[in-house]
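One chain follows as structure tokens, the form predicted on its own.
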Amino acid sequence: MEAPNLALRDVRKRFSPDEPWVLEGVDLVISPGDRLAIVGPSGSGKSTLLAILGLLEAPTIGRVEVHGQDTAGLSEDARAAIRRDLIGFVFQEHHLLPHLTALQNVLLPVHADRRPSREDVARAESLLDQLGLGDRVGHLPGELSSGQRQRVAVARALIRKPKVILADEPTGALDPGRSRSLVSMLVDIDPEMAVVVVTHDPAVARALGTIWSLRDGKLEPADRT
């Protein structure tokens, strides 16, 4: 049986010994093709959970596994390589470089190990077009609306064909129509890619299909809450 892309095993997290646990005994398996929404009140640790899944934070206790292998003890270079090759991130803030065009921002992850090819450029243009930005490829972030900047960030996350997309409130700056379009794209673009979305939007959560709820440090299927 193929190992899952990512797995959390009894993950616990707190930021100092004097603070309460943000996560308590979280278990989560993410396999190819999964579509997961994580919901919960503000401050419940959803963004922390996503950062641990993406190897941006280390758990205080517990294991983060990639393809069945424990990532504890990996060098930062090794962790960065996993993030580059396996994971696409969409953060609450778009983090676009202001002096680069939309197209150049989308291509940034490709520059990590090679010069973008014509195929890379064509894919970037296609992603922007699918996100309704076909006429904005040459625009700087300052010339785009907040929703358009967020859609550029989504295209950037997809450019390297990741195995897993981790998205933190990706539709927060979008109107309902654009939200539906973006979620549909994430769901449909690659049936083998896993998608994990942290959201406060019930419609977005329902569109993903499988909903988990994080409350008081515990992650459980939403139908148990």
Contents of the next structure:
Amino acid sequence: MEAPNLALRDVRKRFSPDEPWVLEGVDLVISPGDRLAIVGPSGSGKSTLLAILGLLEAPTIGRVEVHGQDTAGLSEDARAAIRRDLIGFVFQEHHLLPHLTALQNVLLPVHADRRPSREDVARAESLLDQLGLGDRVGHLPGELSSGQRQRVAVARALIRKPKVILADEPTGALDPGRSRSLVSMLVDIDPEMAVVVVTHDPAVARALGTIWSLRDGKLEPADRT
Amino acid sequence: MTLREAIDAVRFHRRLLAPAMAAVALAAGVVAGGVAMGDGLRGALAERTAARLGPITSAVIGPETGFREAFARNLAADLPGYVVPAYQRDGVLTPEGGGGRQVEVWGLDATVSQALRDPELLPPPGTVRMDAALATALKVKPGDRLVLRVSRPSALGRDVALSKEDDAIVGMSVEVGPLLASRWPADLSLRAGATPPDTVLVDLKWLQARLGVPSRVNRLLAAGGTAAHLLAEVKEHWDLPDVGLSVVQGAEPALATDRVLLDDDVTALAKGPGASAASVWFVDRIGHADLSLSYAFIAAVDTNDPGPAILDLLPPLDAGDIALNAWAAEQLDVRVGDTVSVRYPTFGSARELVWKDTSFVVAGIVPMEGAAVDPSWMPPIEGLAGRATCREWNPGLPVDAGRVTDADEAYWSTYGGTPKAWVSLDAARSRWASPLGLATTLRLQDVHAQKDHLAGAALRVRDALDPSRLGLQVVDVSALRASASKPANDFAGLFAGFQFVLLVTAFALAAMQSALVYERRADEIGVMRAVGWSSWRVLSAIGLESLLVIGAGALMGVPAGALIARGLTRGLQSVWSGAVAGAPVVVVIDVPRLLTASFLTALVAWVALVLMVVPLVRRPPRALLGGRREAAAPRGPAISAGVAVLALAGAVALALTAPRLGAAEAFFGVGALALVGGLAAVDALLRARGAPRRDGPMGGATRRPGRSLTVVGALASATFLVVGVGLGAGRAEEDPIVRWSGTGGYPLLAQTSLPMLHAMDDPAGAEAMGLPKGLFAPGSVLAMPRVDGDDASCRQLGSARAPTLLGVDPRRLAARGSFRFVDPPDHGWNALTEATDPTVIPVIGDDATVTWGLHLAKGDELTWIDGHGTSVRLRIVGVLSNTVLQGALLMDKAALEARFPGSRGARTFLLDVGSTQTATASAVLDRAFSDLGMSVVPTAERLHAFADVEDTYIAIFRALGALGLLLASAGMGLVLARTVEERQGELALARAIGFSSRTLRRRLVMEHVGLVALGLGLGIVSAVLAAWPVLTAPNAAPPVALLTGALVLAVVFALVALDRMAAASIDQVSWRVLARDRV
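For comparison with the form predicted on its own, provide the form predicted together with the partner chain.
Starting with the chain above, the whole complex follows.
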């Protein structure tokens, strides 16, 4: 049986010894093709969970496994390489580089290990086109609306054909129509690609299928809550 | 990231990056400006050196009486380029209205005008040519008449009583010829000095005739070829007359010298098998009972040497024996075994003449035959040699013609200077040997049998001697040129150093602004890291981007540097001219050099920036993206408090041991420890306050202790340097009669161009020179012989290789307690006479001369070629606090006169006349010694002139330091801007709920006032601690008002900067930040 792409084993997290645990014994396995929504109240640690899952943050206790291998002890650059090859991020805030055009922002992950090829550029343009930004490729983020910026961020997450997409409130700045369109694109773009979305929006959560709820540091299937 | 994307990033963030770029431009400009200043100064020195030395590559410097012109011509034939024979003397040029000026007189022949293709260059006989600067100084114009006084060359030295005194100085009425164009040889001189030399050109033959040295020159200037080549030619072509020696024929060939006394070195060198030294002395009287002979020569021969022919006629002679010739024995009615008395002279400096009496037992009577009748024994004493009768005698010694009898005349007529008596050389050595020498001739017996081979004898002597040890010195002028063109100090570094505060502050601002830029863009770095960029790749991207920014700053640094250099040069030409002693300073803008300096500076800034960004890049990506960070355990105040205690204790300990340290080491050591201790204390204070407090004078400071500490440190360092240097420089006027002061307790300093032959504080000497009785009490004049060399004072910008030497009497200085040592010798002044190694001569110099002029320290050595052409090592055995004798090294007078026979006769004087009589004494001396070119200055005035240089440097440092202080104050505004940046939400909320921007502005300013106060206070306290020894010195006079003004200005500037930055920052706070969901 193929090892899961990502797995959390009894992950606990707190930001300082005198603060309460944000996560308390979280176990989660992300396999190819998974479609997960993580819901929970504000401040419940959803974004922290996503950051640990994406190797942006290390757990205080517990293991984060990539293809069955523990990532504890990896250097920050080794973790960056895993992110580069395996994970695509869509942040709560779009985090586009303000001096780069939409196209250049999409190609930013490609620059992590090489100069973009013609194929990379064509793929970036195609993704922007699919996201309704075909006429905005040369625009700077400051010249785009909030929703357009978010879609550029989605295209950036998809450019390297990641195995897992981790999205933190990707539809927060979008109207319902654009939200649905974005989610269905994430769901449909590659059946082998796992998609994990942190959201407040029940419609988005439902569109993904499997829903997990994070409450009091515990992660449980939503149907149990 | 591609270059294009990096350029786009810079263009996009240009407003954010502009201050960093400007700060880099300022730092690069400071360094480039220093380089331009150094280049300018080097250029000016090179120009001045070229004006002095022109195309000369090497030179021969001969003895005072010169060498044969024919020798010069022989050399010229074998050397490339052209060779200019010259006669150079120091002289005094006096216009009709008085006011003599010391000049270098150069007698040149047509060679130079032919070589320079300037037929008008050579002045006609009786005319002097000078440049416009000297004519202006003398207030003369072409056609005017002047009196030129030059000392007549003397092989022995005019201050020796054996020399004639009456025509020691030759006065010549001369006309001013057309003024020379300001190019070589208008400023011809082989000496490096602080100011361009005052040179006059005259016709060589005319000068030779006036000085009584026909067909002789004492300088030979070679344009082309190397010094080694010239030296080889000199060794091939020289002959005995070129060093004042000759082989004369008497009963046997004999080596004689026109200096009368053979140099001991020559005696030792030439003495070998077949050569025997003899000393023929002019005595006042030989007496027996009631009879006496006046004025006779007694010859002392080496009785242990079987060679001299005279020994065949002499009885064995012990140290108490004498042999009279038959003529003398008859005149004195003497028989063997009788005792005769002899009155003979001994000679010291300042024409000191002491008559001594001795007695001998007659050991034999020498028949008037053979070697006993030989006038060639007589040395060539001026005023005796060549005179037909005794009545025509006119030597330096007093001769009473009334004592000369007819028998004496008959003897002189028949036998000339044939000695009338003979003693052993040992007998002479114990009686009349002196530092001047003993032997007057070498008898060359081995050619006794071949009287016709006189030339062979001369050749043998010549081959045994080294001309360079006899005063024929070859000088490598190319090396002199290179040395003189090189600034004594690294002026590029010096001016960059002057701007140190500015440089450090600019770097600090560049670093702070860059840090601000990248912290503001932390989310961009976070995204790159999140999408898989390695930290190295992120650093590369930032490096490329910042390289563009810093490169642009470096480019801007070139014009900034040129502007700074122009500003500094303008200052040095006007208000700061004291720093360069009025020397011309030009700006040299060498763009490639400025670019290099600018880019190297920027490179340092770039490396610093990249290193500073490394921790940022290594932060966890989520923290960079604005998420929560894991809180590191905050460091408590204990470590900082410990460092503070240790550093402050170290500062106190160092301050207590300061007297054993150098002033600079103590100043910077105590200051640095106090600053470190103070900053550690501030750090402990900030950490002890725990959670940030948002109001009050230290509210903002506790938010980021590191940043607050940086800005407090910059401000404190700038304040320390400005205040500390200001306090340390303050000194009150020294009383010139205080003996331990820089004047040595002598209120007047006099210098002459020509040597003074008598002692001014000796009643007989004063009378001989026409000075009023009692003007100088015995022992009140320190008369110093001088060997002219390079000026090594702080007023001289070029490098000094061979500084001027002054001969002092160490016992007198020790007895007076004159001057004070900063680095004393083991036995005080007596160390000058305590040479442990005969090849090393101890010298003492003052601090400025040794440290800055020569770049040496106590115990170091330098070499000088002495008057015998020997390379001597001068070891610095002690260092004086700055004195009026700055620029020269002090040597024991006796050692100086022995090593440099040509220096005999004092030319520098320190005069103790009592503070109320200085004006009268100056006037009397000016009048009495204008012929000698005497200049008299109050020592206090001269010290002032030296202090001017130091004071001006300090003024420059203070002015540029103050600029740095203002810049550091402006940096406080930057801290405030960063605080606002971090507290946008808080401020936006405050505005949203009704706080006016004015109220917020005031609160923000107040939060940072504490930092300003801490920075200034810490700097002041450290400066006061470091300068404590100077502040508590008896003559301290710190410029408190000036420093207070500078600090008030800094405070005002800081407050204005804070206020303006607060206003600008608050205006940029948008309510939109409140709409951003940061959970």
